[in-house]
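One chain follows as structure tokens, the form predicted on its own.
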Amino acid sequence: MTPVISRLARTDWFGPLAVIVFATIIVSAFDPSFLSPFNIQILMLAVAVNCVIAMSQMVIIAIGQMNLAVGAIGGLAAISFAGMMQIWGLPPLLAAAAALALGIVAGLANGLLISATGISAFIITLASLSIFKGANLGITRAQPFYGVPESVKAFGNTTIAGPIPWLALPAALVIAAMWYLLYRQRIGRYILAVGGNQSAAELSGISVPSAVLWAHAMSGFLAALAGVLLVARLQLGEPTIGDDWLILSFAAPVIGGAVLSGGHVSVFGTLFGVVIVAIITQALVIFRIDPFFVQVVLGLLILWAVGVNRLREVRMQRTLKRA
């Protein structure tokens, strides 16, 4: 093994890349479609909306706490949206701005409560979920808003290039910057401090409140962001979108090597992460396997990434005591 291809085995995001060249080839060798230019934009389409879900996740996890409230934060920004645009004329560029400083504030307001209480952002998280969903459900009435403008459908359902559509620019974009907001910026490295040792962060001089009403403001946008895509993607603002965001938004950077305690997270890891889920979807689409069973496949792949964290944490606390 060359030096390089060495190194490449050490990161994060070397195995899930492995695992999606590995099934990517046993896939369309069964299936040649799986890699046509309709179905590669379908896989594109559910991984840049994913992708975005999971980063919100991820930057929770950074911190060593979690969200259980992201799919709730997302679905209220949707259909607050989407309402805007169809009960008030809004343009759909100001109620996309609308919807994701709803998400920011929803963000830290959660971010708020865990630091002034200490109480648990499982807990905190658990109970803003019920709010924020319960809100959403009396603004809609459980019922779809439908006035989508067609720029907002046409964003949503078209292409830049070939298989490449609209949804993956901003996608690439939260890509990029989460990047670099979480390892080239002084917050990222505070928020991965505080999430690795807490106890240490303070000593050096870190806010950890500060950093965590951080990590929860950027969460909620990136939910609320999550949320206008799927609105564009679904053509309509759907009261149940954000309901089944939970697994994915934890499997994805587990999958990707972050590590539930805090003070490590992938973004490209987080990214393959979504990749592996997507593809096992489509390949049940593709094989008539019913879609629910990726649920299932959803929870072994959490537990095989757990495992093989912890079995890295025990191999390097070895390692450590030999030195």
The other form holds:
Amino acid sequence: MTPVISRLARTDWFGPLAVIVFATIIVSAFDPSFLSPFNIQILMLAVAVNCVIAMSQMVIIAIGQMNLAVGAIGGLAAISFAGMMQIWGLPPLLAAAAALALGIVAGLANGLLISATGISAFIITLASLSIFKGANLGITRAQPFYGVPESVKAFGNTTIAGPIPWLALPAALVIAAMWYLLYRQRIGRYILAVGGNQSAAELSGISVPSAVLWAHAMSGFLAALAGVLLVARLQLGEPTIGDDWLILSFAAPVIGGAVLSGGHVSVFGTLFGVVIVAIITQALVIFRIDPFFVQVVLGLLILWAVGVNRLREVRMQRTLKRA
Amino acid sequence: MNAPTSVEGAAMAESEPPARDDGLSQKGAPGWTRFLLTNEFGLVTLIVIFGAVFALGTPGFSSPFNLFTLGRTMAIDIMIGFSMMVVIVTGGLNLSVGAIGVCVAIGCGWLLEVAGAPLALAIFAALALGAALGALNGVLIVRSGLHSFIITLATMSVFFGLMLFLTHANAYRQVPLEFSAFGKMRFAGYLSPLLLVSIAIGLLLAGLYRFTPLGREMLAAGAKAAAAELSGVRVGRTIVICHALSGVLAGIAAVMVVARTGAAIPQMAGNLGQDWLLPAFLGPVLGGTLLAGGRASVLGTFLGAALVSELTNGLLQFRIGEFWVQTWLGLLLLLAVLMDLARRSFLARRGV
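Switch from the form predicted on its own to the form predicted together with its partner chain and give that structure.
So here's everything in the complex, that chain up top.
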């Protein structure tokens, strides 16, 4: 191996990117329409929403916790967004701002409970998942809100230029903001430090509770944003929004090289993880494989990715020992 | 932040579980305080209080038919709680209980309807499938050295997806009459035999942990894996057995659901079997099973699950917002862990 390749192979994003290129070549060889503008637009629509979902989980993985409630927060924000427009007649921007604020509050509640009580994030977010989902069903009585204004529908279903949908714009902003916050801002370093080694972070003067609160507030905001974007895309406020986010939200960061015990995540790796999932979902459709098979593939992808990450970890430790 | 019940702290970081101070419940505090502060006593009190409130508040609650349906639901919730408890004991968890349950139910339905297997054989083979899926979880966890959270999250998706792929999401409704009759059977007008099955299995589990070397090895492996390994416990094998047991118990819960509804339906536990997660954790956590592993409370899990079924049933009887039930259960879980925290710090102050 030349030094360049071996250096690239050590990054988080190189492996997933290679998989994307390889998969694109194979799938488009079987079906050239895979690279048609229309299909690329469909892919980008899926990637736009899913990468916001994945980022919402990624920031919690970064701090070494997990958030089972991303889907429930997203779903609650989605139906609140649609409900506020339909019932109170709020203008879309105001309703979206309120829904995002709701997401932040929900995330803060999680973070506050976790850092104040010291109870595991798993149990706290399992409880809050159930609380938010129950509130969702209580408000909607399991019926969708249909009164979504035309402007919102247009935002979710039209393109800026060529195959690029409008939904890609917020997603791109989120990716840029996450990269900037995690790698260029103090709060990002704090979050990663707490995830890497909590007591060391505490000893070096980082306030662990405030880092936890920040991470959960960001996670809540992103989950709510994904919910709002889905309302625009689906053109209705469905109470089932968020029910199927859990697996994907862990799959993409893990494919992108995130360490589940915290301290190490990759924004671009996560984005590529989302793209891989989208390509595979499309390929199953193209090859006329039962769509139910997507679940199996997602699960296997997680297993494969955690296996590869583990191997890389072992190999890196061995290189360190030799050096 | 060094909570004894921290899942991440215990094993997510793939480090040794933090030293726990659960020895404090054995010494110090006077006997009666200790007894009044046990989870089991608290749960019995709550069950009695809520039972009285519901019975006085709505005539429907104490009707023989409602007691019968309540007992049936309780039996299933208790089994779901047990299936999570037996892996929490090892310091891990099993997110795929619901997915395994649905696979067992569908497998049982397929054997009965398509393969025409006799009832006993179909149930036995379906439970064996549950054991195999659970054991697969265990092997993957032990071999990879990864935390059970991510492994069972992945297998939850794989198991459920494969089941849908193979059955095309079809339900099996041709269940033999004697099987659904068992689900409808009532002793003395209100007691479901399913509840007796759950009680019997609870006694077996209690016996396992108290009297058998295997049960004690499970607890030792969960309390401190490295120490257990040094004292001759084959920790890996023990963890695989715990996960296989979890699969069987989830399977029993699923077979009970089939007996109750008279059909095996892929959607019976929601998408990916996620709907079982809350009852699965509510029972053991209310019952005082430490999430970090090393301690199991079979009676507590039983009572915790019973309380949850009672509350759900009572709230539905009261007709106060049927759709909000999930919110109340979430708040209950939150309240339970907070009370556990308060109890622990009280004991620590009184005792040590």
